[in-house]
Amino acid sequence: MNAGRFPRISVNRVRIFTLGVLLVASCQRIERGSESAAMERYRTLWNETHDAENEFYTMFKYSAAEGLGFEEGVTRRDPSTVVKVGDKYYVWYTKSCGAPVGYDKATGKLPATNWDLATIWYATSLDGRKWTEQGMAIGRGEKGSFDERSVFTPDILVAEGKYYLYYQAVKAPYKRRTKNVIAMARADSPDGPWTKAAEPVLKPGKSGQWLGEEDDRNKVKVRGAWDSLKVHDPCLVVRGGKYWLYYKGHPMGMRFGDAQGKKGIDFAMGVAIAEKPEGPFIKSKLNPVTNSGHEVLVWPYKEGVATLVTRNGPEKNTVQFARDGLNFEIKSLVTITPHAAGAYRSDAFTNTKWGEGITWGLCHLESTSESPYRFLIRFDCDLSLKGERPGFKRWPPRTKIETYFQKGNKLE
């Protein structure tokens, strides 16, 4: 090989090489240096908007749901999706009876929780204001079988000509460590007869080891799947001509980490997407697809998925917004939000490629001190893409000194 092809290159041309790469390297940083994390921040993750201009930014606002308020006795919770048929709006909840008494004093009669001895009722409306009760739609099962002691927060799919409500059910009898599933029915009119399915269509993901005897669901030997203990609250969307359910799922042992000290996620949000509205339904493998949440609200948006993340986790209180579904992101931060919400999502199962958003549903005002049942009431919002709502982009309102003062907040 002819040496005279490569010239030398002398170690004071190296040096300024080296050196002109380090200023430039410094001069970046500099560069870099001039501008905050959050002024970073302002111009990536929120591109510069104000609230008034994030399309996933709202207010929520709150107003009676006729004929599904309080009801002294009566516990009335965790909406469906609000869908119209003909000039009706339709919406199924969980409805029970009697004061909960905890896990360790229930029995046969007594609920442990509002939502433990319950079923599914539903109720129509022409304005989606004044609500009239129709009666029970799915009632609990028979002894022995998978939904024995209770049914609720359900959610409803249109699909095929057919009506198939999605519910969370559990057996006899209800404990802290009792595994939920969800469970389905299917009818021919929103008015039923609803016939079940033979089998829950989702079921707990691998199963953790429990620690001890004792009915605690914090003391665990192995975690499990991120939903080895409950899956619930169903929430549906027709998406590329497939059945995706959305749900929530608890591990065995909370936050608190295994015998080993392993700690995990508590409150998450997982997919499992079916070619049909019986399923079978298969999880994804990028499953939980958020970190944070509590009752599942989901809805087509554009050419992706939107969801209202609230109560648990690090990113509570967010709207968050997935192109494929799958890998969601943080859009907007937002306060005083819905419990339990229910939307009416006009093109929830048909299939769009550009969701049109949301603008309003129902959802549960939480129990107190002085009352332990819990009723509908509506909510409005601006989470649409018409925009027609200026309103819902303020500032939210100052919170007033009952809030502070409230049981969870007082010092005592």
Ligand code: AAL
Given for the second form:
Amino acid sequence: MNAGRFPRISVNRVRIFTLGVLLVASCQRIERGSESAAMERYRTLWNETHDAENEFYTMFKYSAAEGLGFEEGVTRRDPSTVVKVGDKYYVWYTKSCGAPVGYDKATGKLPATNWDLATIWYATSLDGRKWTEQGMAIGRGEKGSFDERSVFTPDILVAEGKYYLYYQAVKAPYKRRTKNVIAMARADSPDGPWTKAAEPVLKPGKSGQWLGEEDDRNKVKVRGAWDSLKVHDPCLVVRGGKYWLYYKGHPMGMRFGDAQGKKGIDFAMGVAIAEKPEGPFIKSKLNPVTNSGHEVLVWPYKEGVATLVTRNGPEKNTVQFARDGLNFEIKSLVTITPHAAGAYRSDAFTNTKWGEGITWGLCHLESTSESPYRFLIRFDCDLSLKGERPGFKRWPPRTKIETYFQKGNKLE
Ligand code: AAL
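Got the form predicted on its own; could you also share the form predicted in complex with the ligand?
What follows is the entire complex, opening with the chain shown before.
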């Protein structure tokens, strides 16, 4: 080293500076040591906000979706995004008839579950509260087709002046090990007629290997990809001029791992992106983009995408946000969340650069020990930039005794 270029005085200054840096750093360490992990999170993760100030916190409140409520012998479930066309709101949903008998007893006429032997129906409303069922939108496919057994859990996309329904489809026979795909149909009007695409637009990921012949989805030699068994619950957003299809994946083998004891994700959300509504949809290399969740609900929010994560996994009952639509972070913890929510997402397909959020939609109520039939209700919330609903930023009410003593919660 050329000493001439580094006079003595500068070296001393460097030493003093370095000492100073070390001193400040060690003081900070002492300070950090005096702060609990919770308080560190309060500062860094929660930005010292209370629920009332957290744009991602909401209570959910429920009311009837008149016309789509309980009906003996009929299930209506898994509503789509609600869209407004002219002065009418439209929603699509799964409709099935008869009490489910389980996979082992199901026949050509008796459904295994209440999304089996189902078709997709739709309803319209002028106010989002009173609905009129309009009829069937998508029926089951021909014998031998990939959608022969059931079509269900739809979502809608409006693009290039056309309407696209994306929905789950299963072939026959429908067993626990039957793989499940996402299909698509297109129409010029929300009232149809719908023309089905010849092939599914999304299929399960790299297959694993089943262990044995029994119809047991827990027994695998190899689990395969995180979405090796099912691709479910499509929910679309137009972002950067592309079609982002978010979906729920479920692997062969579920949570118990493979024959070698290798574990992996159970339920999670992924995304597949296409240049056109017809696809091809290319799955993101980052998939899965959540580690938890069940039915998928995403919406454009500010420059990114927000999602409600419910029901399964370590991060259930959270609202999460990803500035890039891919790297989601927890932003709030929520309770009494809507099941299979389909929101009114006014700007989901406008290619917005500043998403405004959501305030309502439809969801389904679970079957109970009294009745196997599910039906639709309305949820309201405040996950909107407008922030006009302070009543939704309160603590949730205490749960009533009926919930503690309902089947499943009650210690039998
Ligand atoms: C729902 C959704 C999908 C599943 C079934 C019906 O909660 O995740 O639609 O296939 O359950």
